[in-house]
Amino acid sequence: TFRAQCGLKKALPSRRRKAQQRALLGPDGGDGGSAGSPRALPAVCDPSRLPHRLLVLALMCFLGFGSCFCYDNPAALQTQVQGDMKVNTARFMALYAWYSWPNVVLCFFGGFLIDRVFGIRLGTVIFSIFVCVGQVIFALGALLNAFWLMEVGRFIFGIGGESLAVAQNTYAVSWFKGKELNLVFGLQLSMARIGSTVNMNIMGWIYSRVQDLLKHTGHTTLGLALLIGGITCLFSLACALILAYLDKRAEKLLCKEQGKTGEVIKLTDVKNFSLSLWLIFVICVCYYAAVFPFIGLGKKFSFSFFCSVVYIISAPMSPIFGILVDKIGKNIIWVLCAVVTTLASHIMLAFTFWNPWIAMCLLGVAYSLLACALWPMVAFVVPEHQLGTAYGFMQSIQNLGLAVISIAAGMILDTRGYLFLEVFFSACVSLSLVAVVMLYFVNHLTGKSGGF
């Protein structure tokens, strides 16, 4: 095998190595070298050169575009979903809860499946297929006027969605090294936010065009609109297939190993988690509970475009804040600023008549900042061998919290109205703020503030 050849490369005679390279790269050619030298590949076809790696980077970024686009399809079409399917807000928000339920468990096993069962290439294709199948079932549920089938579709969609993000990051680590990774991760996050932004601003238009074509509204119009939106998932699946081919080809040409997630999950490590880590978990759950369900219900608050402001700002700001936090440090101060800013934005929306642009812009900046500052803090308080377990547990309880809070938010909106719901979101952010302050003092008293 090529992997075995890599291990014995130093022991092979020079002439034999050249013969193997000619077999891989093609017949002898005229790149200006001596007779018998391998033909030079065009830069875009050579996996060791920058143009080819940029092509791979583009495919990596588009790998999650479809998943992010379709994740917030319900938010972009909230009015249409509730009207056509005749469901209240609590049932509507269950569509987000069903996405989160499988990821309460899969956060622990997604990396294992990629490393030990499927491999990065097959795993990425399988998770992309789950996303496509889930979106199709979601759309069929609307076409058949069966809301329970829409919930099944969201559950299947959730199985692929989060694990696909793990695969995306694994590809990045496999192809890019060192400081390149900061930019790569920033670009991937930006593309994800662009997908969400495009969804928020185009799905309503697609629904209107389908409605004009059919000359009536109803669940059939909704289903067709969702099927059209699912084309983005097919596009991402195509990217997964091309990326798998290019990665396999690079493994042969460069004798490189398949990417590994590096996750080592041991649930027994949970009992050894420090108080600082548990406080980080509280910050994560309480903060995101006031962001994602809020965006999911945003169509009822105002227009979809106002909600997309959060993603529009996050797209360019995430890599900028990532570089800034890396340079300055003091993560806990950045987290504190993000939480306070988010609390201020919810209070503005609840108790003032100011233009919602102000609050939504503040929320977009705060959301970007917190994502860059909070997640790296886990590495400050957890030994390296426990990082996989810590991040898996953090994502697990985040998804559990989002599932519960999404349903609760829908029930509150149905029974108490918008003002009480904003108070509820403000209370969640306030709990996050208390946890940030406690984390600061705990680490200060124990002398472990370090990079905080």
The other form holds:
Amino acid sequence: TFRAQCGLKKALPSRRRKAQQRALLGPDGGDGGSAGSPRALPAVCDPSRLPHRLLVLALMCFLGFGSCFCYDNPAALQTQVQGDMKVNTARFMALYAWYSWPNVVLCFFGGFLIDRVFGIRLGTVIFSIFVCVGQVIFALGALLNAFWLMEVGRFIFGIGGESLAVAQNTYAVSWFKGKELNLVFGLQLSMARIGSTVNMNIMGWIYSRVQDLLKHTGHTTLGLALLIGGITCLFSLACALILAYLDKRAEKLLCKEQGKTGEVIKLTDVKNFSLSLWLIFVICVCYYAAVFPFIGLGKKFSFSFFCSVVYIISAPMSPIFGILVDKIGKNIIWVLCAVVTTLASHIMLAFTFWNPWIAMCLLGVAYSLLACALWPMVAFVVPEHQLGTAYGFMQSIQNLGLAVISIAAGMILDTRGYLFLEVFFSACVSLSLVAVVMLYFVNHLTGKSGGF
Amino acid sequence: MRCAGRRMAAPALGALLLLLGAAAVGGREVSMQYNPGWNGSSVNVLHVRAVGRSDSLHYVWSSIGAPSVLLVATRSPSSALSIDWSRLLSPAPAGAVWIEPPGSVVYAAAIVFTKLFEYSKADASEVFYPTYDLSDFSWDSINRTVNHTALTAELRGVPTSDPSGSFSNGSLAFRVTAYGSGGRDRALPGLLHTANSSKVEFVLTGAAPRGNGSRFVLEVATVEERGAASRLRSVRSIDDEYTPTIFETLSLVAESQNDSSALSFLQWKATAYGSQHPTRGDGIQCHAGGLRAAGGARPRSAVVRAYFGDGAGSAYGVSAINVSFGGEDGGAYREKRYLSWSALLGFGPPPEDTFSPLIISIVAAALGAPLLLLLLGAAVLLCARRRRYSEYEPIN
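Given the form predicted on its own above, what does the protein look like in the form predicted together with its partner chain?
Full complex below, order starting with the chain above.
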């Protein structure tokens, strides 16, 4: 089954952190002016005390759970979707492509929408509603046997999904500061991955229970299973509403401002991007394009739960790698290691019938390492006022690459088979490797130092 | 006189032309003949003759009795098939088919398609429906379907007695394609063929399944001479370029008992397809197994008995395997009522797939480019560093 790394794409936290910390943690800090509340509240209800903030942390984490759970629903039910809706792999992959298309444009506007148009509270609720509605339309498409409706549902889901991640991070920066932020981002990332893992393991079971209930398999079974999965989105919407209420209450009690992303996007900055930055873009696009290597590998090896292995491994490894890379620096060497490891595991998957455990574990480690090392590199090559634009652009072309590669991979599998697909992915990773090598030499030759 | 002269010149010229033709193509000259030596069309005998530079191969397809093909390799490029029709159509056909000159025969074998089983799985048990015995079918005349340019023909039949009426709208067919040179089929399963092989495609269309989720099993028997034994080989390969998602190729090979070299083969990919122009999604699971020696059984094909004689056990051996079609639920056939299974049969060792040049070049480029770049960059760096150091002049 196809896996797009929902949790792995959300490596944003480490990159937004630097931009937002500087923007928000001025002399006012995040919770200044607590002298305005003479009433003594119980610890859980006092926004300046830890237990309340832990409650808010829990809500923030579960905010992203629903969207990450439902993002990978097609992958968890790939055989069922292809069988019940009678589509080939290329059309199936369109379900992922449609998620990425709106984000090619939206990631430039996410910050703007949250800061200027909706505000963080209303924005979060609106995006959660988009996620819910999208998932419901997706399930409706299955119930009515209309694949085009499923694609529309994924499009709407995509509008909400990525922007919800931005909102989640903004909440985090608003409520926590300093060293706490690392832990908070790490927890949010882990929740996202837990959501994806739970999805992989549960949706199949839900489908078979619905099948037992309805006594036959078909598009109605699929639609019902997807609706049941959509309950998690309702749960996330509830979290968004409660968070909005608590945030508004904290604002009144602590006299703090509504959280802002603090991002400034100026598209004209693109022409000033340096060669190093473009090379980083190439690395990002080519690498994440090869992040779909799990298509039907379950069928090839008759195992279908290997896909969860990558999530399970990256959950504990991400914080470890984060600390390691922060302390040691030399990001580019880490990126090189990660890309070489990924290339090795792709070649293993392509050319041997070896037990896929080895390759999948290697892949999990490599992805975590890359996420921790690649995104912070952008902050080293770009002046601060362009950071927002650079990250926005990077996310935009990443989504573009993902959308295009999903469809291409589906077509390749249908016409040329697994071997060709794996060779194609290996070629993508190799292109990424070429970019890393070039980046190393460009960096060396231009004499730039600064941590990498 | 002129006639005699022409008659003498013609064979020599013909042989020369054939030699030149074979040399130019690098393959064989293939010709197809329907019922050689007989004018009737109530029975089907299709003789395919593939002539090479110094040898010739004969494939004799027939439907008298069970549908079968007789494979004969001869060391003479001018060997010919002779049929005694009156004996062939009699109840004792032994000796009715032979090759002229008889001493030129190097190897002979036969493949007979004997039965079609149908079964369905109800809970844990299997329910077998009455077998379709292919020797009790009535066949259309091949003559109408022979295509001499494309070298194809189709043998189509329905059971003579059909109590359940399942073949009222359907038929069972064997499509034959002869090859004069090596190459690969465009259509799935994209079998690679050589000049020493032919393709047979088993097609079941329109036959109503008698159960919910019926699966079909085709019984294939091989007849091999004394000194050869049949073996079922399975080759797993990572290369699925030409048949996406199918990684297994099976072959039923007749091996010489002396040195285990392959004398003739029946090769197929472990898949069948459910539509006329199949794509990857039309694949139907295909398994094969149960290779067993059929002991003293005489194959119910007249041409095979005519060539090999009736002395079963001493002159020749018979083995059989079952090829089964259908996935876990057998649903693929029920919807489209189309099943197609292709196999390659021929002489010598079965052809082996290799990686296409495209894959090899992509992998070479993908692995070579970063390495090259690394070396190049290291060289450039060393040069730059040396130049930088050389700009320094010693102080004293």
